Amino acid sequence: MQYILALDQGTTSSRAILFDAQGRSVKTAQKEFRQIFPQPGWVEHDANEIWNTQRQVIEQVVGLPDTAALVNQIAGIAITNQRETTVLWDRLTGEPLANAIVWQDRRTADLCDTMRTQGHTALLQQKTGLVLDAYFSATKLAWLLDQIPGARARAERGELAFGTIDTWLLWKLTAGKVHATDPSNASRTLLFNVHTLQWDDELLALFKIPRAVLPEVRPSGGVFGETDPSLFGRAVSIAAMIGDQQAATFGQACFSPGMAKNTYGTGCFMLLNTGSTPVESANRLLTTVGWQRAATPRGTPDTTYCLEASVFMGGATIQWLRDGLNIIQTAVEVESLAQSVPDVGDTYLVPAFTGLGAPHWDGHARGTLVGMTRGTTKAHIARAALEAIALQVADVFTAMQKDSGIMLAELRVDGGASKNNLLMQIQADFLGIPVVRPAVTETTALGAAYLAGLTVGFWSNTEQISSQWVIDQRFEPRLTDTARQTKLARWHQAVERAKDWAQD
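Show me the structure of that chain alone, the form predicted on its own.
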């Protein structure tokens, strides 16, 4: 057995990657799928399209249907996924009852406002480690059960299944034999108690979610089942499931408390390993399960917790420049365009297109471009977009240091936009600490692969994994403290102008 197959199901594309024993990507396939926007603030995916694109990239990577040679060399499969995105389907037919509601979707912001005024915020933070926001799965699932005729009654009878994307892919891979999730994904639902590590009856009652619709929660690193033999010609062990940001943290070898990473994907997600104890945030960050490894013969499952800060619009901001404004043709062009001007000319873009995440949590904020003059060009807007990504990260970085009491010495980075050298330099400037990019920037899939590999004995221990982490480039900050603080203060003025705008 020479490879681990990682399935990386993201917000805009499905990927499959084969990793060898050195943690190197041997073969990759990727396929984008539709983003569906039925109304302002609504974001949906076709769950069947997600499965079909995921299956297609699997077939490309392992050479199906032409040859099954690679399939016989796969020691195990890992699943990592966009989190919070909510799917509800029929257990008998396996068909979704509606489009999946994506984590970016804001349709339940008003419901969250109502629940906030009813005084549920403190209970939810204490039990789940999360803030009350439409970002998470509970209100999305409640909305589906309320809006689809007969869904709630069917759910109570056990006829329907809920899952985040990991659960949906596991169901499809096993031909409906396994309905399960892991703690890293369960802890993003507002229904899971991060202290007891179980679904919580009080939370289920609060959101009116029937327990019968929920998946079983199993350790992130453990055997969930086997693929249906019809898929690959033989059954292959599914040996890990983990949410994408936790997977990236594992792939960055952040195994010790106090180590942090930031992923620049569709959004930006900073996670800090806080060890075996959940740390409650005083700065509106999230307490989340990082990962849980299956029990050894000597004891209970080993659980690692993280503090997390979520920025909704990271790489998606660049995607908006490309698809919304058409000022670039490809995402990579943004770096040279932004470099063509020395600064932003006091122009600030606040990309609150789907509200603001941490530390503001304003579901009614909307995108704002301020400070433009007749001299403002598309190059200034491009540079302002890169700065906006870095400034949002700087805000959550500050909050994370306050919560943890740890002054971070460096920030490890990964994800597609981390390949942008200008963005990484801007990020180091705005943080005031070095930004370190590893040789492998697609650490989400790698982290999931590592977790599966440890489960099946493909890798021996985390020390072996740490030894495979190699630096590509280190970006040192160049701004003075005064210039940095001036920049951040101006940014905060712009953010205030974006808040509480939407009236829906």
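Residue numbers count along the first chain shown, from 1. Note that this is a predicted model, so its numbers are computed, not measured. Rigid core: the largest C-alpha set superposing within 1.5 Å between the two forms. What changes on going to the form predicted together with adenosine-5'-diphosphate (ADP):
A displacement of 2 angstroms or greater separates the C-alpha positions of Leu325 between the two forms, with the rigid core held in common. Once you line up the core between the two forms, the Cα of Pro477 ends up 2 Å or more from where it was. Relative to the superposed rigid core, Ile465 undergoes a CA displacement smaller than 2 Å between the two forms.
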Given for the second form:
Amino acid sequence: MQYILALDQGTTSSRAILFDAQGRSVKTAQKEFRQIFPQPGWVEHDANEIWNTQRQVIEQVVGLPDTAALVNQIAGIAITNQRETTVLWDRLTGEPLANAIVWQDRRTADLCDTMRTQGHTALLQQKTGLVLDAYFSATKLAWLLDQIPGARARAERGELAFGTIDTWLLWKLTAGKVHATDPSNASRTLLFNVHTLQWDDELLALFKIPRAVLPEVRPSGGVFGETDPSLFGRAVSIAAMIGDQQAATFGQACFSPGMAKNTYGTGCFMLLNTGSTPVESANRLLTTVGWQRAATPRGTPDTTYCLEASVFMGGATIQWLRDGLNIIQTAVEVESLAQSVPDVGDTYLVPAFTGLGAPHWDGHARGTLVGMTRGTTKAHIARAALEAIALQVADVFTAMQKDSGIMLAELRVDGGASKNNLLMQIQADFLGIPVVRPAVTETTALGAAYLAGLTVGFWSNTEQISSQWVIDQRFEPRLTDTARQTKLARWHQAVERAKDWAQD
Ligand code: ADP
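Since the one above is the form predicted on its own, can you give the form predicted together with adenosine-5'-diphosphate (ADP) too?
After this comes the whole thing, all chains and molecules, with the earlier chain placed first.
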């Protein structure tokens, strides 16, 4: 056996990647699928299209129709996925009852507002580690059960199945034999108690979700079932399922408490390993299951928790420079433009285009550019945009240290914008700790592959994986503590000016 096959089912594309024993990706295929916007604020995917694109990229990678040689070399399959996206299907036919409601979809925001005024926030945070928001699956599933005629009664009779994308792909891969999820995905639904690690009856009653619709929760690193032989001519074990951000944390080898990673994509996602106990946040960060590994013959399943924070406008700030302001043609150009000036000249961009998330939480905040003089140029604005990404990350980093009581020694980074050396240097300066970029930044698929490989004995332990994690570049902080504090204080003044602006 030479490979692990990782399926990386993302928000805009399905990917399949074959990893070898050194953790190198040897073959990749990717296919985009449709984003469906039926109304403002609504975002849907066709679950069948997700499955079809996923199957096509698997076929490309294993080389159908002549698969035998390669399929026989695959030790196990790993699934990692866009989280929270909600599918409801008929158990008998395997057909979805409606399009999947995507994590970005805001149609249930009013329902969340109502539930908030009814005072459910504290209970939900205590049990699930989450904030009450349309982002998570529970209100999306409740909406489907309410809106599709007869759906709730059918769900109660056990005729329907709910799943996030991991569960949907598993069902399809096993030809309907296995209906299961893992704790990293379950802990994004608002229905899962992160302390008992089970679906919670009180929460199910609150959202009016019949228990019969839910998948079984099994360890993230464990055998979920085998692919139906009709797919690749041979049954292959599905040996891991894990949500994308948690997978990236695993792929960054953040195996010990106090290790953290930040992904710089469209938004930024920071996850901190807090070990075997869930840490409740006082700053409205999320408490989430990182991963659970199946019981060894010697012990019980082993659960690792994380604190998670997101910044809405990460790389998207650079997209705005490109598409909104047209001051760069490609995202890469921002680095040389920003480098052409020595500093921002006391200019601050607060990219609160869609409000501010943790730790400020102001939905009415809007984008602000302050401190401009006659001498301000597009280069200063480009530099302020890079600083804004790093300053927002510094704010969630501070909140995370406060909540966990853990002082981080370094931050591991990945994602498209982590290739920007200037951004990474600025980040180290504003955090006051080193920022470390690994050679492999495909951490999401790799993390899922590692988890599956550990399950089937392709890798023997996490030490072996840690030794494969190789540094590309390390960025050391260069600012004094005083200079850093002054910078952050000035930024917070700018953030205050962005707050409470929108009147809707
Ligand atoms: P996602 O997975 O969210 O689509 P990626 O990890 O592919 O995101 O990263 C793409 C994002 O990174 C885009 O928002 C883009 O503007 C930004 N980006 C890409 N390259 C750079 C760069 N060199 N400097 C700054 N931002 C960049």
